[in-house]
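A lone chain, given as structure tokens: the form predicted alone.
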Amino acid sequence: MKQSGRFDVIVVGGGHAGIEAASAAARLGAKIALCLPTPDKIGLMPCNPAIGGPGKSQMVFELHALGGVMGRLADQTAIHARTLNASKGPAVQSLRVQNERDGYAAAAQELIAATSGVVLVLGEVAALQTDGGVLRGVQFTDGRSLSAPSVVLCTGTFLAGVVWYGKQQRPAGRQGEAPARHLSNSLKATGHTLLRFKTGTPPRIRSDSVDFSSLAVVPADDPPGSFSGTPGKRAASSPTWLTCTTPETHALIARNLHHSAMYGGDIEGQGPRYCPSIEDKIVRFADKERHLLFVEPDGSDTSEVYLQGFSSSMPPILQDDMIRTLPGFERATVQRYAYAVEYDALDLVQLRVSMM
């Protein structure tokens, strides 16, 4: 097949760690192409925009060591930075901060466009290109191909990714955008093992329908900590607030576990330890008379909050009424629902010492 592109690098996907790959690859002088369906989903934060956290910032203070992008873009678009763990010892301690949703993918797209060596390449990639055990490139849906003796894969969520509310699912990346349809076929007939995960997604509610006099206000720190060294200027402009499950969530929750996609049976995907969906804790912390959730703005000008610690493959009907039963939320508006994301990934048992 005729190829329309040769590149020393290709990357699949613009998210977080296409944006890391594409930039540690121009900073070496390579030429890169960047494939995803459409440029303004590079940076996109579909779930919860913030950056850090347990465990997390660890992650982002190494690669803004090491010369990563991460770091910059969250001071840069930050509009609530906290030190979690304040009060216990350093090894405990975490910075998050809360981003800009729109303005950290505005900030993205723009360190990308002004990268030199990036090329974006747009359309869904389908399949590895191999000759005789030797990657060669990569080949579209629409049967362009491009060379390439490197690839990285940065496919988050969407390798032959579905989506679940309640008993409902379609296929999908994230909600609204199509999943990676054939690459998983390809990586398997290349020898790649894949396991199947799953995570989910908080709702997000009408600001203008929660009694924030109810929710506890958590401020963000003054002055406000950076991954980068230096603060960006709105780093402590919002607070976040507090609410809490009650034992009328519980109830509800408990009486309905056989309408949520994972407990009834539907995803057989393994999901993320450090970030339960709420009917997990249910289950699993069933000792437990309340649990913590985190109300947090999607941005200064948007008309969001989303309830971090939320997450739930339940049924939106069902979501209305476990919102309700929260402080503060009696009246809520639900303005996009919660959902469960079930997608491939590669057995990491196969990585070798160079992390190949």
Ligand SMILES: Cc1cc2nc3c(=O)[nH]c(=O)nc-3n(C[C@H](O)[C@H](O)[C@H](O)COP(=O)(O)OP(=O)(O)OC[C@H]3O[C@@H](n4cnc5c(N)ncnc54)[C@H](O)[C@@H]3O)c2cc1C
Given for the second form:
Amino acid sequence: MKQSGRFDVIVVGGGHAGIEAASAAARLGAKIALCLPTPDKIGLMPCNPAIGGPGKSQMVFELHALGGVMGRLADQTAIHARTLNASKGPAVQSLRVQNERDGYAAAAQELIAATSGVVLVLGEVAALQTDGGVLRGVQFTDGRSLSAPSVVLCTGTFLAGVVWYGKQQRPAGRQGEAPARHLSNSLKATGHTLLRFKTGTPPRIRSDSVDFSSLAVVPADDPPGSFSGTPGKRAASSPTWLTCTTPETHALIARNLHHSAMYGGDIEGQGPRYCPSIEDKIVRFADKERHLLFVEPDGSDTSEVYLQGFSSSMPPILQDDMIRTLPGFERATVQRYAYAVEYDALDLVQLRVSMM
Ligand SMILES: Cc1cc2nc3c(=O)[nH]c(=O)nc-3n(C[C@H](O)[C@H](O)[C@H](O)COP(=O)(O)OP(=O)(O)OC[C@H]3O[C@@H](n4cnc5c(N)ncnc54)[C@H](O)[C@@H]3O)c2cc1C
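Since we've got the form predicted alone here, give me the form predicted together with the named molecule too.
The next block holds the full complex; its first chain is the one shown before.
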């Protein structure tokens, strides 16, 4: 594993974006340094292990058409594929694939290992190196440096990341990972404008504590669709399920809004418009008596389910009570609590037509 040197392209981050950047550069014959803290984080799905859905599936199809890898990885590790809005017109239909979370990361890691020209360089990138306004490379927190004429930043939710569980906060990238502590300062020093974003994730529930018999089953499409033209062998192997919030859920959340990091005025970051937290939904759509929630497996080998639509920044002690107000979850046990994360992002209006 090479730890310093000259490259054509340096890619910072090994999530979905970093994988595509490294693979695209490799297809052009470049020598690439893919920088990230540890190799097992390549292709990690930190939130829902799903690809596609409204506003996203067309991007995956476009990536695939341009030679990208996400569509293939998604199909290869799919356990449930469904066309959403199938009863409506084609303009609003979208393919959504539920994936084997660990399988997706393993397939991504295999793919990167087999991509010629890509060298993994482990560590935290601390700064861009420039000379007279010209980019020269990057420097790591431990002093190592790499040079290249191009650097692609794919830092996800890590830049100056802070996670929130109710009013408790700590610097972090996402569950169990360290934040990128220094790169933001270097970006500001090199004339970039940063924004503060926030997003959140729902709790993961122990599967064996859920009463699936009282949930509505949502079967996968049969035959299943695919992004790459070749559906995965197990793409129709698992259903998902539906539950919903109840008047008790709404009352409990409304009574405790001041404990939420988002509603307590603690979070400054701007959230994604189409991915509201459950607190948000109860405040913004106060006339709705219930909100549908999808119960989605994290894979066939995992012991937990993901509660799509229930992301929250309430304290863990309240999350236990909130979950037990949902049909089928009366005796549910939380395996990993919901949290919100705030992070720095580059303001996109700074992009030139070359995408630089
Ligand atoms: C709580 C939460 C909720 C989310 N909800 C949604 C959602 O609903 N819909 C959605 O589309 N997306 C959601 N996401 C975003 C999800 O992270 C992305 O969809 C996807 O993972 C982004 O991929 P990425 O490659 O941009 O970044 P990531 O997967 O975050 O990968 C970033 C990589 O960069 C590395 N890195 C960062 N800084 C440095 C540095 N300085 N030096 C070296 N390595 C570095 C990290 O270690 C990591 O490997 C959520 C994420 C979180 C954490």
